[in-house]
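There is one chain below, alone, in structure tokens, taken in the form predicted on its own.
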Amino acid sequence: MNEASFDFGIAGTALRARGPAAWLTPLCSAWTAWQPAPESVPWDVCLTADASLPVPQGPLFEATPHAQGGVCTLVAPGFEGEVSAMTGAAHLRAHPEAGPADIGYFLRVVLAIQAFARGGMLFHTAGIVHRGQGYAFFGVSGSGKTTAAHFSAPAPVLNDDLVLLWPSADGWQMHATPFGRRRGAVRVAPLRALLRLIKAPDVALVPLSAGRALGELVANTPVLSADPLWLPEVLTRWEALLSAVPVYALHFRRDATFWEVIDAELG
């Protein structure tokens, strides 16, 4: 296989991936808008095609990350990956029949770990920009993130599945990622509120207790909950964010009336 490399980054993250061109060229084309800041020091991501591994039985996305002591592993038929937060390096060996989507998922895991090491967090949420402010709609699969994005049209959607939360001098910001569906050209917005989605016949915005909010926010923080070593800092990070950003339970139905309630409460 011909070799290739490309740099990828969001906010203060930066990855430099090297490996087979058949894997990286499609990602480089699809993610060309996400370039790391010039001052960011990239983590090296080495990708190796290894025909001695078994043929993949499914996508790498189905593999569960396991972490211990700051080292995260992803192992499945056809894949052996490792990410070290201590060394700032990652390596994935994969059968040649693996595809760009598998490599993209591995890079997503690496970015989640690097973002956390540098002060940010990848968050499983729909990030919607309304009146210049960012709103994070979160919840378990099926809670309505994509629905909320649909009924918010034509408002920009940073991503309907994963956004990057990043601290700044003016507070927390919500950054777009290429890991799901987007709408519009907006790439970043100040985080105004966290909204836990609950499908209901009547629309209401109810303050969420800190205890319940922490549990649900941690559950929607991918990769990091895999290592008990990271959990105390994950909780500390969310507690700091909750001291600056309000969190609510948003009871909503399949229309855009939830924005009327949000505007009445948050302006």
Given for the second form:
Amino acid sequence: MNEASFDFGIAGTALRARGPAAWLTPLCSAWTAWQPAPESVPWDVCLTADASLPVPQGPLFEATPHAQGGVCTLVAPGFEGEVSAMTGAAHLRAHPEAGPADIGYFLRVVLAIQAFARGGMLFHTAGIVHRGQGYAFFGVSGSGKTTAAHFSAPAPVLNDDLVLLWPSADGWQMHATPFGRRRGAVRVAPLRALLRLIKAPDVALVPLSAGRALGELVANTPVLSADPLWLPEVLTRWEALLSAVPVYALHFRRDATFWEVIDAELG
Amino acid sequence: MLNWDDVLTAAPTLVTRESDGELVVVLPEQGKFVVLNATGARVLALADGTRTLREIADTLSAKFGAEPVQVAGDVLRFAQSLVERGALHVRKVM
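Alongside the form predicted on its own that was just displayed, please also present the structure of the form predicted together with the partner chain.
Starting with the chain above, the whole complex follows.
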């Protein structure tokens, strides 16, 4: 099986993936625009095809990451993956029938861990840019992230499911990722507000208690919220972010009127 | 279903953080969280593996000078909800 490698990165993250070309070439092609900054030291991600593993029973996406003490494992029929935040290395053995989407998911998990180790956070949210400012619409599955992105057209959507939050000298920035649907060419915007989506007949911005906000945000921090040892630092990082960025519950209905309410309060 | 003689213990992997008068309780295995008010936080703190549900209710009743029957009902419902969410573990006392 031909081998390949490619570098991938967003903001201060950087991964160097090596493995079978059949897995990496499609990802390299799809993610070619996501090059790490030259000064970012990459983590090595070693991908190995292993026919002795059972045939995959489903996509790796359905496997639950288990994290303990800074080491995250991702195990499912046909897959054995491990990411160490301490050594900055990741390895995935997968059955040859695994596909690029499985590998892409593994790289996403590695990126989540590296981003956190370097001061950022991957965040389950729809990141929408409005008047040059980034708004993060978050909530449980089905709360309306994709709907909010749809009704915000033609505003740029950094991603309708996962964005990368990254600190900068000017405050927290929201970066686009290739892990979901996007709209427009904008890749980064200053984070203006966090908005917890709640479907309701009347549109309103409602204060969210600090505790509730913290719990909601941690629950939407992929991978890291699974490790009791990482969690205190995850909470601390969200507290730091919440001291700089306002959070609200956004009661919204299936139209674009929520932007009027947001502009009135935050514009 | 909880009994008054059950001994309650907070799940060992719980991670908590006090935030502006509320206690955020994160359940890492489930990726879920619970937000407790001061009374709820007190129940969780008392669930240290040495007290029965009855003793927890009695302690709170004495602390707040509230009607024991009323407190007992509230504590039972609250403890049951935390057990269902995996935040509290139950040891049955025979």
